[in-house]
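Starting off, we have a lone chain in the form predicted on its own, written out as structure tokens.
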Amino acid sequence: MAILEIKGVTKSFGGVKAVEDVSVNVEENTLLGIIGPNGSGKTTLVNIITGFIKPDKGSVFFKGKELIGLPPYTITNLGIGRAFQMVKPFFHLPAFKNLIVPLSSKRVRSTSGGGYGDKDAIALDILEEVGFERDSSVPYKTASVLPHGYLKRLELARLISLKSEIFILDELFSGLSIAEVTSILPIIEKILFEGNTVIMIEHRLKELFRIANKVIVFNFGRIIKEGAPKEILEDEEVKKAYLGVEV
């Protein structure tokens, strides 16, 4: 069953179009990987989706409501969170109290009951299931002297807050070891394992593929292949627009 249906989308910036006649469905608790070369429509896609660029035509359904003319609040707030290539935390907070602004957002307020209860150690609890460890120093320090691994994790940590129902993930491995994406790949398992629905735009396709339930590949705004990855890896048309490296 497909929980996101986008449409016939279309968006185009000075006579370029960045997105051209975009239709695809993702399905309920899976993990769809989009891929493609820099400027090829990924993120200009994702940011129609969670509402903050408006497409000049085209539709996007979550659940069979439509989202285009939403703010990203109001798409945020029915259960599609997103994280950004670039971290965006409150560097001058303690990371476990940037948890503090999605846990007392009016989603969590509308699907708990009123809340979760003790924000603190709720919050204490999320960062140790995304690799914070809970009896040392780091949830309690500042975000702006956080490693990148762990703020990338605080990243995770922030749509898990949110009860988020689809996690996209913009360039999540960006910056990472192969040993912090490691550590990474059975978090994004366990979130699907709730049920949950990923979206990743990813270049680091080795990994991506290993948990990927199907692959769109972009090319010049439009998609040129959909497909479980092995059926990626072998299209001649995908190794001419993208896949010229070792993966």
Given for the second form:
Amino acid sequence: MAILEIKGVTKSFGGVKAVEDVSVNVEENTLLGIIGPNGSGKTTLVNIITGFIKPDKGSVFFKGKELIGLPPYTITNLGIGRAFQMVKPFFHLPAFKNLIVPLSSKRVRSTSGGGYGDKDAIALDILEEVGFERDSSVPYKTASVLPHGYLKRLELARLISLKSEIFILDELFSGLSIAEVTSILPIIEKILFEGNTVIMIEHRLKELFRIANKVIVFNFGRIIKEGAPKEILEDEEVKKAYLGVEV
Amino acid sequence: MKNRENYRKERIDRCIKARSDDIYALSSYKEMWYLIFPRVVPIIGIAILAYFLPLYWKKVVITTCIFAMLAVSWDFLSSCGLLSLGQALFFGIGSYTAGCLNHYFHFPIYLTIPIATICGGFISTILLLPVIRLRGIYFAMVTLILPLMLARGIEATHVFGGNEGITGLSPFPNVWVELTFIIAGMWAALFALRRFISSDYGLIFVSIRDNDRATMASGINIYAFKAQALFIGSSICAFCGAFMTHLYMFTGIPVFTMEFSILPIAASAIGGIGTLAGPLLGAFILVPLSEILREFGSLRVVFYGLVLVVCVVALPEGIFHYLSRKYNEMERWVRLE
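For comparison with the form predicted on its own, kindly provide the form predicted in complex with the partner chain.
Every chain and every other molecule in the complex is listed next, the one we just looked at coming first.
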């Protein structure tokens, strides 16, 4: 059974149909890639899944439970973590204190017994996992002075600290160097290895197609193609819509 | 000075906070003094000022403390992402609660103030609960309108004494009690809030201001937290209102005036927003300043405005931010390797 079922979701902003009749099944412990030109409705779909936007029509089921109508924090507490395309750290807090907020959430408190006081240590462990050097001063620096790469890692760390079951990564690799991407890829593979599900919106197709199990292609709010990475690469329509005619 | 060529100026942050808040500080007298000094000096300073000044200036200190508390509460609310233009609302509700309890039910002073503090916070929170989803300027507009509405409502319906207000409420025994009471309240509010906001629980409030969407995506019900912040912030204002009611033995429409909303913001702006201690410092500059300038007559507002402008232009970050940065940094010359 699919862990996340999206059925006939439609959303329009004014006259523009951002997402039109989209249905996707996400199988447990797989990596679903979502690609498509800018403005094709990928982020809107993520906003609908995570409760930030209410769709005009359609429904989303997580393990058989309807998500539409629930507020974002309840959906997060159910186990759907979401990283933002535009990084949204808590700028006034040190990096490791950024994780205190998700560690204080209902989901973490109910699963870990909510011991008070050792959150800093847990936060530092998670930061080390995503590549903050523990013995340097980086985890203690205020988020506003951290470079972009670290802020992206911080987004990932937030999802890990929430013990999410579905990781929705909205253009996690945008603005990162190749070296940074190659150092983050193993973290995503580890997340998958631990039995979680990952949904990635990505423009870096090379890296995405290496790890994705299934890829869907968006254009003008509709899914124009769905299949294994290899099929997508060979599809003529996809090439035209997104990849450019010469590949 | 020695030959500067082989030396460079090094600036280090004492970084006490990052290493440890408690144990490290106890390791030496120097470090203890370093931590205690900026806290003890203002406490003792204000106490001495308050108890040895002539009566008129004692009253000024009391008023200053009230505005300082309003400013601290404004800063606390703004630290939680609630931009308020209506400290007068919370202040007025506290004042009217205490006044009514004392006038109609003859509650003694030591009951009216605590009850007004809690009830004032509670009523203010209930009033603003429907608009707690609004952000920034939209929330501010509602808080600006509500006190005006309440004032006109009381004027029109003649409830609670209408235009004349309620007079003849029980006073404090003497000026010493007034002073001790308000100064203790002010320090309690400041230090409690400062500790609260740097705790793990308090960090969530700061995170809401930094980014409410990311806080929601971290599984936090931000509306519940905003309501809590509103209750804490408005309770402090309500306490001030209740205190002032008994101080002047009067409550009436003037408690909803804009002065109680605007002055705390000015104090926070020159003191340093987001520090809690900064607004207190700002209030202790602005309120006595306005008293000193009284002898200039009409020019008072001109000079007052001038000081405000100079402060904001010269130190846009706020006086407290500047002072604390200078205090926490050490500069020394080190030999080049």
